[in-house]
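Only one chain is given next, in structure tokens, and it is the form predicted alone.
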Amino acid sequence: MNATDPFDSDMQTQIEGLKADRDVQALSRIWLRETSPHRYVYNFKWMGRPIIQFPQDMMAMQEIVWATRPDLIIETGVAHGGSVLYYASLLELMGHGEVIGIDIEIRAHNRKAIEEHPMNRRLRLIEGSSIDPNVIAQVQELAKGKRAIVVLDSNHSHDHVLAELRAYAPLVCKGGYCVVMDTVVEDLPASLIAEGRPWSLGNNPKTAVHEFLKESDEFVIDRDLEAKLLITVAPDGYLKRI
């Protein structure tokens, strides 16, 4: 933020107030917990494709993209394609950049819809595990010499996310972000975690983030961004490269 801009100055004051207001923070956590059984996150589409993200987090992402002006946005986890197409559309508006979407399985009907979408021209899909050495090598090659930001949103188990962080966080440009989605798993009651998932309390993106931060002094959690959102699937997950 520009400290000399009155709007930015006021916003920073408001953010500091939100950080200090424990009641508001608690209400936000209650809201998230109580809406989870209603699958609130499944209520939205971006340009016709299911996005499966909170609108608040997508607002944060557009601020990050505009501020960092990346050449490349790397996202692990494609699903229906809404989020990779969202990032592609932001880059299209700026007239610059490309998105890489990685998924272990891109179902035929999703691939068809994504490839027929007008924003597909700024998108490259890679099918394979995001922690497969061959996939990592391919992405590293595509990222050479480019300003990149990263979004991790595939398998949410601790070991998988930690491996992704080790592989992709080094590609992030200085001042850019590695955003780890669904760290909120650690904050939800165990009853809200779907059966059969390979993640759980104590084994999820947030635990991976904190282990990664013990290994690296190049990233910090952006507490201001998290505080102003209030509602986010990524508490402790907005990692800024310093």
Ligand SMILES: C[S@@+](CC[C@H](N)C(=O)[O-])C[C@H]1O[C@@H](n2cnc3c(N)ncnc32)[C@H](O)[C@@H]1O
Contents of the next structure:
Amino acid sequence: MNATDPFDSDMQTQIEGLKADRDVQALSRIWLRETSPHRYVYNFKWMGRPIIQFPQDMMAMQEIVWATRPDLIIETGVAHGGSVLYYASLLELMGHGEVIGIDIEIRAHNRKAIEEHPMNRRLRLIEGSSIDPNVIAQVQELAKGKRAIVVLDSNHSHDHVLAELRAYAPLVCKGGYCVVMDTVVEDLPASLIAEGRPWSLGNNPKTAVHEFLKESDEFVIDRDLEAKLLITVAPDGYLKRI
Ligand SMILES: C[S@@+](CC[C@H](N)C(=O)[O-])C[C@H]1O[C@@H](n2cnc3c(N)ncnc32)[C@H](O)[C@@H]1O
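So that was the form predicted alone. Now I'd like the form predicted together with the named molecule, please.
What follows is the whole complex; the chain from before opens it.
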């Protein structure tokens, strides 16, 4: 955001308006709740691969990637590959940088499709748990000397996300972000959480974020981003390193 740019200063005014508008916030919460049973988040693909994200959050990620121009984007949780290939495609457009995608299980058909994808040239996959000390050590080694940003989107339980935050947030560059996806779990009715998931109300990415922020004064929640998105899976989850 550039305070001297009229477009940006108008945007800031609009964001302040949204922060004060309880009706539009309530409407957005209703929208999130009512689209969830329709599995709305599973409706999209990026360059042919399923991406389990809201388009709004991916616009925010594009703004973050452009503003921070990272050497490295680390994401935990690859699934079908859509999001790691999305980040790789942004870096390809910018002509710089690499993505590391970590997943405990990369199924053969997903790995094949990802490895055959034209954006794979900017992507490195690591198979293993994101909180396995060997995986963390590998990523720490690859991140040495690099300006990194991080996206956490794997197991959404409190303990797992907190362990990920402790392991990966220190790799984020100053001004960069550690984005914690699916903090919205805390804000939705418990009945919407799929059966058998190891997360629940009171045990999810948002609770992990709040505990992590008690331990670290190096990150703040970017309230402007979530205010302007309105529709996001990551309320309180856009953590900026200051
Ligand atoms: C929500 S999906 C990721 C979606 C993906 N980021 C996207 O936007 O398309 C969650 C993924 O986390 C992976 N996962 C679960 N537990 C994990 C762990 N301990 N370490 C790494 N990945 C894990 C699952 O295998 C699954 O593929």
